[in-house]
Amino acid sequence: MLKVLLASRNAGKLREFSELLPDLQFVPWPADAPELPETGAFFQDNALQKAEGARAWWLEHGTEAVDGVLADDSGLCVDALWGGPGVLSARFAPDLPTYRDKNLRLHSLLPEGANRSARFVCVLAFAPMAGRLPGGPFTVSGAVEGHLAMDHRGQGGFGYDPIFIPGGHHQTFGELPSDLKHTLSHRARACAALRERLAIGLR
């Protein structure tokens, strides 16, 4: 089993990665570690920044050996908002304390009668530790098309899940059972691609 440093303190992401990638043993990003950079214009840029930044810090300060570092950059892209909040999804409406409030704010920005089509996008960057896995950093991605619900629905998932309805369904990611969500979400699809790339290490 590969031991992987997850370059995130997001408890929801840690839970989902643990469920989607049960063949990996995750080490959470420490509470006393620095915030990781997210200054790129694209999801791929941010994911690589975080993975490589976390790897460099861990080589200096890590408390245990890991085989590699996994970082995620993901977000909700709404067509009526020109693809926003997109790469700024995690930093959208920083003045609001909860995602329910943020979701209401996002709804308020939609013009009346606007197209509600949207997609969730996830890019994963994996940075191997030298001497433990071959190769250099790489990225994989996944996306799911859908549309915005009229209101915040469901207690499952996290973030924007309660306002996103995936194509072919009538419930939001906040309402769908997690096992069903894990068959079609953007993060599930990116994790499936990661598993293929890491197949040699998972045997």
Ligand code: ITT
Contents of the next structure:
Amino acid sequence: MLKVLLASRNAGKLREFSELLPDLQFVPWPADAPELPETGAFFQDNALQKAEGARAWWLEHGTEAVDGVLADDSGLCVDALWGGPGVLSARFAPDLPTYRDKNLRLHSLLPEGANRSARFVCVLAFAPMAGRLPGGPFTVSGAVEGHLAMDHRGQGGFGYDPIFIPGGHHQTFGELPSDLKHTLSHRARACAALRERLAIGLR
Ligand code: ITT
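Same protein, different state: after the form predicted on its own, show the form predicted in complex with this ligand.
To see the whole picture, the full complex is given below, headed by that same chain.
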């Protein structure tokens, strides 16, 4: 079983990766490790920056051997907001403490009757550890199309899940069971591509 350092402080992502990739053993990013910079303009830049930053830090400070480092940069892209908050999703409305408040702020930016179409995008970067896996860093991606609900609905998931309705459904990711989210989400699709690249096969 490959042992992979997950370069993320987001507990929702850690839970989803453990469920989506049960054939990988994840080492969580330590609480006392530094914040990983993400200064790029695109999901792919930030995912690579986090994976390579975490790999360099782990080579000096890591407490156990790992086969590689996985980083995720993701976000919600709303068409009526020219693709925003997009790559800035984690930094949207920093004055508001909860995602319920952030979601309401997002709604307030959409004029009455606006196009509510949106998509979740996820780019994963994988950086192999030299001597343990061959090759250099690479990225894979996934997306799910949908639209924004009129209000904040459901307790499941994390982040923007309670306002996103995936195409073909009437409930938000906050209301739908996580098993169903895992069949069609942006992160599930990116994980399927990652499994192929790592040749660990699809379940
Ligand atoms: P790390 O960089 O430490 O991984 P982060 O939360 O800062 O954690 P991102 O920079 O990738 O991660 O920001 C992505 C934001 O987009 C995240 O904070 C969520 O608010 C949102 N997001 C991403 N995937 C999501 C999902 O599956 N469901 C709901 N919201 C999601």
